[in-house]
Every structure is written in C-alpha cells, then in structure tokens.
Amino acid sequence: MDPDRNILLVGCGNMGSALLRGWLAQGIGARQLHVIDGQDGVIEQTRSLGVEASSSLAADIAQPDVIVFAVKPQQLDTLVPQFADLAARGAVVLSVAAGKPIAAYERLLGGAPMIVRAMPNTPAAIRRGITALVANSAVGSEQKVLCERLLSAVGDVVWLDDESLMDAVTAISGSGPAYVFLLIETLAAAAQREGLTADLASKLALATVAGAGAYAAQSPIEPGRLREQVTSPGGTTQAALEVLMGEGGLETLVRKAVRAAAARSRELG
C-alpha cells in the first residue's frame, strides 16, 4: 500500500475491526489509519493499537483516498452527509453495510461520488472470508484497486458487473456461514440422538464440516465428483444421500432458502 494514501474506517465492530486487524497484518502503516467509532472502549482498544481514532468527524481531519463505512445500515442516512465534502474532494466511499444500493449513496453524498459497495461474509474474522464488490461508473481502476487491496486483507475477492447479483451473493455468501453453522448444529443433534455425548457430537459435527470444507477448497476435483468418490455403491454414506437427494431434500430446501434470502435482500435494498 503507498504510504501517503489514508484510509478512514467509519464503525470498528465486529467488520470493522476485522478489517483493520487484517489492514495492519497486511503491513499497512497504523499512521495511514483513522477510525471514528461512538463507544469509547473502541476508541481506546483502537489507540492501543497505534491507530488514531475520535468519536465524531473532525474539521481538522487529514484528506482519506478512501472511506470505509462499516456500520449499521440503520445508520447510514444520517452518517453518511456528514462526509459528502470528503468524497467531493475525491475520496471513494466503500460500503460493508448490507443492503444499502449504491444509488442510495449518491443520493445522500450528491454531486457525483466514486461509490464502492462490498458484501463481506463473518469468515472475515479470520481472514477467510470472500466478499463481492460492485462500482459505480465513478469509480477509475486506481480506486478498484486500492478497494481490492483492502478487502483482500480479510480473504478472496471478487468483482460484479451488475449490482443486482448482489441480492444472490448475499444469500449465498453473505447469509451462507449461517447455513453451514445450522448444518453443524444439527449434525450434532442427530448424533446425540444416536446415543454420542453431546462433547463428543459437537467435535465430531464440526470437524467433519471444517474438514470437508477446507478439503473441497484445496482439491482441483468439483463437489460433486468429491461426493462420488465417498459414496460406496450400497453402503452407509449412500443410504443417507438416497434421505438427502430424495424428494424434498436438502437440495429443495436450499434452493428454497437462497431464494427466501435473495427476495429478502431485495427488499430491504
């Protein structure tokens, strides 16, 4: 990252200081960092790390390159105006907040901001996550990729031509770490009802989906052809696919949920 470019990061809860410890492990300078944050244990966890913060936009505040708003969307309209000045004089605003489209942006900044919205997922909290990004026609490459670098602290990156997708990404993996958390729950349930602890169920549950997850991830060989490969011809794991696969199964219902959190997006939007 260049040294004299700033970044000002808008909310440091659980997103935005999983942002800004994936910024400073990265090797981005505490001195290119300014936080604003209303909760005074945030402030202060925020200096101990060399990073200045205020709990309010200040006058006196160094030009940002780029506005990071992570924050709650129910929060945006009355934040966001206080920095139309910053991004008139050329800060590009990058968005984590969910839900918010980008022509509301523009709405509440005028004139014509260089708007970035980004979807996040919590597996940025360990610098695993993905997010989607989305611009407007504002928004030069120089600006995508100071955007990319920032996010790509917290995990992949991806780009969007068409900010309606945005609803898809959101259900699948926005909302998605949700669905894998209930897979785990209920993994668990179901092996204390065939006779396991609950300790022993919990470990079992969560290291089979971990694990599974994360070999999927490093195999050059797709899902499907993985599932194959474990699913012997009448045995144990194809008795359980024949429950899974049939009428009404999992893949119904997750169709059903993606569809359900898509349509909620959009509403929200």
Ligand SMILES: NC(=O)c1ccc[n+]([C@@H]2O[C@H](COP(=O)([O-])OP(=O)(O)OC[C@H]3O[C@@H](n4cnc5c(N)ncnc54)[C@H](OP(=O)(O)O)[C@@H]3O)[C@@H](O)[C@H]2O)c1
Second form
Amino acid sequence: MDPDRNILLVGCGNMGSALLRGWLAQGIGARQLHVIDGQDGVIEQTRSLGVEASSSLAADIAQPDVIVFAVKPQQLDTLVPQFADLAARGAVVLSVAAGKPIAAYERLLGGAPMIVRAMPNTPAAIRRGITALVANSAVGSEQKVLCERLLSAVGDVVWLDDESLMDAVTAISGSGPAYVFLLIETLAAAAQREGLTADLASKLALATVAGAGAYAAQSPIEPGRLREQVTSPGGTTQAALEVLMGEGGLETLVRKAVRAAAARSRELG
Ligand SMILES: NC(=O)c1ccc[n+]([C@@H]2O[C@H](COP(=O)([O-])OP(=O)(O)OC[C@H]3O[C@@H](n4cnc5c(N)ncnc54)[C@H](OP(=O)(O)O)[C@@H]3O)[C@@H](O)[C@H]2O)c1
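Switch from the form predicted alone to the form predicted in complex with the ligand and give that structure.
Below is the whole assembly, all chains and molecules, this chain first.
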C-alpha cells in the first residue's frame, strides 16, 4: 500500500476490527490509519495498536483517501452526511453495511461522490472471508484497486458490475455462514440421537464440516465429483444421500432458503 494513503475507519466493532487487524497484518502503517468509534474501550484498544482513534470526526483530521463505514446500517443516515466534505475533497466511500444501496449514500452525501458498496462475511474475522464489491460510475480504477486491497486483507474479493446482484450475493455468501453453522448443529444433534455423547457429537460434526470445506477449497476436483468419489454404490453414504437428495431434501430446502434470503434482501434495500 502506498504509504501516502490515508484510511479513515468509521465503526470498529466485529467487522471494523477484523479489517483493522487485517490491514496491520498486511503491513499498512498504523500512521496511515485513523479510527472513529463511539466506544471508549474500542478507542483505547485501537490506540494501544499505535493507531489514532477518536469518538467523533475532528475538524483537523487529515484528508483520507478512503472512508470505510463499518457501522450498523441504521446508523448511516445520521452519520454519513457528516463526511460529505471529506468525500467532496476526493475520498472514496467504502461501506460494508448490509443492505444499503449506493443511491442512499449518493443522496446522503450530495454532489457526485465515489461510492463502493461491499458485502463481506463473518469468516473475515479469521481472514477467510469473501467480499463482493460494486462501485458507482464516479469510482476510477485507482480507487477500485485501493478498495480491493483493503478488503483482500480479510479474504477473497469479487467485483460485481450490477448492484442488483447484491441481493443474491447476500443470500449466498453474506448469510451463508449461518447455513453452515446450522449444518454443524444439525449434524451434531443427529449424532447424539445415534447415541454419541454431546462432546463427541460436536467434535465430529465441526471437524467434518471444517475439514470437508477446506478439502473442497484446496482440491482441483469440483465438489460434485468429490461427493461421487466418497459414495460407494450400496454403501452408507449413498443411503444418506438418497434422503438428502430426494424429494423435499437438501437441494429443495437450500433453493427455498436462498430465495427467501434474496427476497428479504430486496425488501430491506
Ligand atoms: N459482522 C459481520 O460478519 C458482517 C458481515 C457483513 C456485513 N457486516 C456489516 O458491517 C457493519 C458493522 O457490523 P458489526 O457486526 O461490525 O457491528 P458492530 O460490532 O456493532 O460494530 C459497529 C461499531 O460502530 C460503532 N458506531 C456506531 N455508531 C457510531 C458513530 N456514530 N460513530 C462512530 N462509531 C459508531 C459502534 O459503537 P456503539 O456500539 O457504541 O454503537 C460499534 O463499535 C454492519 O453494517 C453490517 O451490516 C457485518
């Protein structure tokens, strides 16, 4: 990262602090960063990392190249207009808030602001996230590179050229970690019903989902083929898959669940 770049992070909770840790780990200098957060504890912790932090926007703050909003979506309406001058002076606005459309930031800031909307997900906390990004037409390639660099500190990054795809992305990678957590829970509950202790059931379920996910991610073979490779005709896996892939099974449920999430995302937006 160009050492002249200044990054202003507004909101340093779960997602904001994951980003901050990722940036520092990536070698972005603490002096390039400034954090604004409402909580005294967060400010103290941030300062202990050598990063300047304050509870509100000071008049003498250095002009940032990018303002990253990582607050709850409902806080944006009152917060974003305070940054209109910084945006007008050339800062690109990068928001990770779920659901808020680019047009809302344009309205809140006025003028012709540069806006990048991002949808990260929870595994960003361990730098294994995936973030979808979409920019308005005011954003140039230099700002795109900067935003991509900032989000790639917590995992993979993909660009969308159509903002309406964000609803589907939210339904897959945004909400998706919860579906996988549910899979771990239901696998563990089923294991207990088959007579395993709660501890053993949780351990087997968690390690299986984590291990299979990591294996699928690292293997050059696509997941459907991996599934076939572990399914012997007439065996135990096949017995289970006949239930999971049968009528009303996992495929149907997941399709319905994703459709419900995407519809809800459209409603909220
Ligand atoms: N966590 C995820 O995995 C995830 C995934 C995708 C998208 N996101 C998006 O990321 C955003 C942040 O989520 P989060 O889970 O990180 O929330 P969070 O843990 O509640 O963090 C938000 C932080 O912003 C601070 N804040 C609120 N209002 C402020 C203000 N006016 N000025 C300065 N700081 C302020 C909050 O302080 P107070 O507690 O004092 O309000 C809090 O420390 C959300 O919009 C969410 O949609 C999160």
